[in-house]
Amino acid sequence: MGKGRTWLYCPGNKPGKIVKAGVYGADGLVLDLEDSVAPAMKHEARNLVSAALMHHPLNGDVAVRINGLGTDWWEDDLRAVIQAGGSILRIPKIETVEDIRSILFLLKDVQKKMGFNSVRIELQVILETPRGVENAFSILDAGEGFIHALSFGAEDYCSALGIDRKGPEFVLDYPRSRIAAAASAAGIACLDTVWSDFSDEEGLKKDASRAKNLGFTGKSVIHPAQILSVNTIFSASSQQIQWAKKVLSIGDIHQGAVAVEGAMVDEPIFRRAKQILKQSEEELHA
C-alpha cells in the first residue's frame, strides 16, 4: 500500500463520485476532506468518508485526507478514519518534527483505545511550505516507520514564495529534488502534486515528466482524465524493459563492469535494471 503511480482525489462530501472513483483506473484514491470541503460541509463529510470505508469497498488502495494541524477538525477526521478502518492516512502542510510527533502521538492513543495496535497504518506526508520542504529528512527520521510516501503540495509553495505555477519547468526543481532525495533516502514512495487545469493536458505530460525525471515515483491527481497521460509517464516503457532484460541477462555482476550495447554495465547500473522489471511487475498486478 501507499505506492501507485496515480492518486485520484475524491470530494468526501460527494457520494456519488466516491462510489465511482475506484472504476477509472487510478491505482490509488485519496477520499478528501480538506480542501475541496467546504467549513460548513466538513461533519457530513467525514460521516460519508466513515461510511464508504466500512460499507462500500473501493477498488484499490485509498487514503483519506484529513485536515491539518491547524484546524479544529483534525484529531476527530483521525479517529474517524481509524475507527472506520481506514489504512492509510494523508496528512496536509506538516512542516516540523513536532507536527509529525503530535498525528503519531492521536494515531497511537485511538490504537490502543480500539485494542489494535498491531494494525498497520500508513501515512502520506505532504509537504506544502518552505519550512516543511526543508525538513523532509528530519520528519521522516521521526516518523517511527509510519511513513510510506511523502507528497508535495506545490500550491501553497508557490503561494509562500510568489512562484508563477505555470512559470518556468525549472522553478520547483529545488523542492521537488529534496522531497525525492528525502523519500528515496528512506525508501519510500515520492507522490508530486496535482496540476490543477485538468483541460489542459499538455501542461500535465510536461510537469509530471519533470516530476519524475526528478525522482518521484507517482503524482496525485484531480480528474480521471489525467489517469491515463500520468500512468504512462510513470510506468516503465517497453525500451526500458528490454533493456533491463539485457543488462539482467548477462548473469552476475560481481565480477566487475561489463558491456551492453556499447555501455558499461556496473553495479549501480545492474540495480537499476532490477528496479525496472520490479516495477513493470507491479504495475501489470496494479
The other form holds:
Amino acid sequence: MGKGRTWLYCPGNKPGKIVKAGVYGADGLVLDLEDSVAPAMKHEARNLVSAALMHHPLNGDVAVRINGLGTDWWEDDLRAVIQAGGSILRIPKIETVEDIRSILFLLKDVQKKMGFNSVRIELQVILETPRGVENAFSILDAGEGFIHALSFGAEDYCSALGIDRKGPEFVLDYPRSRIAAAASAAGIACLDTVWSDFSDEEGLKKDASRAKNLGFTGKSVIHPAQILSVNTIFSASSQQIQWAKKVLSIGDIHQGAVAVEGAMVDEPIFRRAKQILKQSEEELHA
Amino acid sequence: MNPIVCVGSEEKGDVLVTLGLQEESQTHQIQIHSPVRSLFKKQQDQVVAEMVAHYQGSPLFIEISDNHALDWVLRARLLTAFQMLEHWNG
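Okay, that's the form predicted alone, but what's the structure of the form predicted together with the partner chain?
First the chain shown before, then all remaining chains and molecules of the complex.
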C-alpha cells in the first residue's frame, strides 16, 4: 500500500462525492477531514468518513487525512479512523520527530484498547513547512517503520518562504529533492503536492513531470480530470519498457559494465531496468 | 415542531436530518421524504429505528429529507444529529 501514481482527495463531508470517488481510476483515495472541511463541519465529516470506511466498499487504497497535531480534532479523528477499520492515515504538517512520536503514542494506545497487540496501520506523512522538509530523514527514522509514504505539501511551504507556487519551475526543486531522497533512502513511496488549478492541464503536466524527474513516485490530485494525465506521467512509458527489456535481455551482469545500443550498462542501470519492468507489471495487475 | 438540530444537506447522495422537540405524542414522530421511498422503505426504516433506539430523551419529531443517500450516509447523519442533540441538552 502507499505506492500509487495518483491519490484523489475527496472532502469528508460530501457523501455524494465519496460514493463516486472510486470510479475515476485513481490508484488511491484520500478522504479528507482537514482543509476541505470547515471547522463547523469537522464532527459531521468524521462520522461520515467512519461510516464510509465501515460500510462502503471503495476501489483502491483508502487513506484518511486527519487534522493536524496543533488542532482540537486530531485525536478524535485518529481514534475514529482506527475504530472504523481504516488502514492508512495521512498526517498533515509534520515537522519534528516529536510530532511522529505523539502520533505513534496515541496510535498504539488506541489499538491496545481495541485489543490489538501490534499497530496495524500505515502512515503517510505530509511535509509542508521548511522545518518539516529539513527534518525529513529524522522524521522517517522516528517512524518505527510505520511511515509508508512521504508526501510534499507546497502551499504552506511556499507561503512560509514568501515564494510563488506558480513561479519558475525550479522553485520547488530543493524541497522535492530532499523529500524524494529521504523517501528513497527509506525505501518508501514519495507523493507530490497537488496542482490546485484543475482547469490548467498543461501546468499540471509540467508540475507532475518535474516531480517525477526528481524522484517522486506519485502525486495527489484534487479533481478526477487530473487523474489520467498524472497516471500517465508516473507510469513507465512504452519506450522505457522496451529499453528495460533490451537491457535485461543481456542476462545478469557478472563482469561489470557492458554496452547496450552504444550506451554503458552497469549494475545501477541494470537495477533501474528491473524496477521499470516491475512497476509496469504492478500497474498491469492493479 | 421546534427544530433544534439540522444535519446534512440536500445535495445528491446526501440526506438532511432535522430533529425537533414535540409534545403531541409520547412516541417519536418520524417523517421520511425520499424519491426512492417505495423501493427502500424497509432499509430506511430499519436504519432510523436502529439509530433512534440509542436515544433515551424526550419524544422527538424526526424529519428526514433524502436525496438518494446510501444507508451508511443516513446512519452517519443520524448519529451526528443525536450527538448534537445530546450536546445541546447538556
